[in-house]
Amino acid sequence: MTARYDAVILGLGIHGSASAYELARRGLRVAGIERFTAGHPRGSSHGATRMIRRAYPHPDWNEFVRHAYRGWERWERQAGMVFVHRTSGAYAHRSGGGLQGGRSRPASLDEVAEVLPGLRLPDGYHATLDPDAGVVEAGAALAWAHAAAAEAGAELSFGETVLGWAGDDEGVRVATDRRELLADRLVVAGGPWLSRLLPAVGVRAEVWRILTYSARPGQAAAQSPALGAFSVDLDEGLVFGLPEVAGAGAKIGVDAGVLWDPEIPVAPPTPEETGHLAGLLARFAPGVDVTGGEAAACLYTMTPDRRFLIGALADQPGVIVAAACSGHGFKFAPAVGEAVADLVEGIDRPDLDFLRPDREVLR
């Protein structure tokens, strides 16, 4: 017999996970399948630390970084962990626009040189300052969520294909490798594979091969507050850095990359890429010895406008959409998990109309 849900997930990334977690908080029957296992590196989710920030481009995002704020607080307090530890932060770009939200502010290079000495920006560029920047434990926060969720009631597998999945009169059926699900809703986060998932919608999004490398741990001048958050717009891409935090070392990545077939695991960084990206971590915080760190590579979904996509789908209101996190997302897990259960519950939203799967820029 085919089982019957709420809600049928697909992805157990951070925002499938999330997703799960609200859902069955609320009561809701819920399913997510996972193709491969928790925690897998074959994805945009794995790693042991995430930059958060209220500092971005433009006021739409306001709201929906205040709600994951909000989202981590109430995690923590229900969890009894620390997910996001504050350091402050500061972003440099050579242009005068900056960023904005929260209390962040447009300061000098001294400025910035005085609250996070331990980090060097380039002459002439403008500089934002974000008190509430910081890190959050992102393996931590990813672990507890599937476990969380499993406690809530969500059954969630692991292992599992999807095959396809079509509407009918009855809700949205799925087939996988093991069985068929019927859902009332189907929530689609599977990151990279959105393309095959969901082609209509990911047509629009790539995913990028992306590298990071992470320090030795236990270095007083790669720890807050000598060094927080920051990232520095070079022409090479947007440069991204992590102070340490929890026993994971200074991370650094380059925020562009090639163009990959997730369906191939991502090759793991060549010792060329290596290096550059310790240089890069010398460069802005010459304090921190480099020496015997360690690179690793994962995915990006990008959209054109380098927003998400979440909403349900104009032609087919029972698909919902979490996904192409354009290498931001995992800031808002609370909020996105929140979002996708107010959406599967008929809970408007108008606030995430800047992130409709229909929008111009995406059509």
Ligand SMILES: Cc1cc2nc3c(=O)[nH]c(=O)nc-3n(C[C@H](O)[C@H](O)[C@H](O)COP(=O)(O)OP(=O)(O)OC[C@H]3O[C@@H](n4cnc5c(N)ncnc54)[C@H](O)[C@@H]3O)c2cc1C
Contents of the next structure:
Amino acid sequence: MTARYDAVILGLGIHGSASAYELARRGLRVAGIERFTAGHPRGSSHGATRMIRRAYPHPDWNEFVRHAYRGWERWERQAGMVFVHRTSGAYAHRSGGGLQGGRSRPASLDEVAEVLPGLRLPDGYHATLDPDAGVVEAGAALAWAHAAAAEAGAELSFGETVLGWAGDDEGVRVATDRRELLADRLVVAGGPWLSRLLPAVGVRAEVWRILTYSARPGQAAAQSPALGAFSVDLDEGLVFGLPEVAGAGAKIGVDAGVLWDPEIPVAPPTPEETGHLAGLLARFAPGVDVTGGEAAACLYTMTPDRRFLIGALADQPGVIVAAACSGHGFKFAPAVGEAVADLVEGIDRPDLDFLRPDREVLR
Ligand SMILES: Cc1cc2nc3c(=O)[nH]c(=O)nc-3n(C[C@H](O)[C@H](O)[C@H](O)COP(=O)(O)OP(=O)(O)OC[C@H]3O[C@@H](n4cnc5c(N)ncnc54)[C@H](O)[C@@H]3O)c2cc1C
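Based on the form predicted on its own presented above, generate the structure block for the form predicted together with the named molecule.
Whole complex next, starting from this chain.
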């Protein structure tokens, strides 16, 4: 017997999990299928922390950012937990063109040093201060989204792989390595496997190996108010940094990496790569002891315009894609879940047109 669902979710990283939770919360019959274990390190959602900010390059993002912050407040109320720690953030760039949005504003390096005394930005840089920036407890949020989705009635299955799907007049038939499911809607939230899962869509998305280094926790110089979220654009790429929160040490990474095949487990950082990252953390947060920390590897799915893909596929009725990454998708998780649930329920979301999967730049 083929089980029938209102929606089947492919992938239970943060965006698939947020979608499963929101749909089940609305009373729909949902099955979530994840190839690996809960919280596994093969995709893009693992690790203790992620940055959140209102400061964004383009006003197109502002409303979706508002949805994201409201969504985290809703999740925190429903979980009775704190997921977001507001620490302020400073974003340094060589060119004048700063970030905008929310209460963020241009600031001198002296002003930044007053607000975040533990942060040292390069001379001659321009900066944007964002008082609402901070850190999301990503690991806790992902675990909660799994538990909350299951509690709301979603059937989550781990260690099961979707092999393919086909639309017919009854809906979308989804074949896995264990069974066939029938659904009104299939939500493809496959992260770095996007291009493999949707070859026909022909999205030019690259997968990058991204490295981070986290210092040992328990350091006041790494915590708010000394340190906040930050980024600095260097020749090697945009360096991003997060302060220590909730027992997770201060973290640093660079928005640049080699192309990677997600079918191959991502190679851990080498000692040279680890040393380089520790050196960057010491440079921008000189009060932090960077010895004895931990390095990690993860995957970005980069689109040409660094914007997400959220929407129905024109040529595949019943299939909705939810691919929000390009290195900055986690903060939007509650808003992505809400958006996907609206689209599954046939609620129009013109505010998401800037993330349409069929936009020209993706071809
Ligand atoms: C190092 C690093 C730092 C980052 N920092 C930030 C930050 O500070 N702020 C921020 O907002 N964002 C940040 N991001 C981005 C953010 O983490 C991602 O945008 C987000 O996690 C993407 O989630 P996802 O659910 O789309 O993908 P994933 O978590 O990769 O989930 C996709 C899932 O689909 C599953 N899957 C794939 N194919 C199949 C199949 N055939 N059958 C079943 N399951 C399948 C995979 O196993 C995987 O679990 C960062 C990312 C990295 C890597």
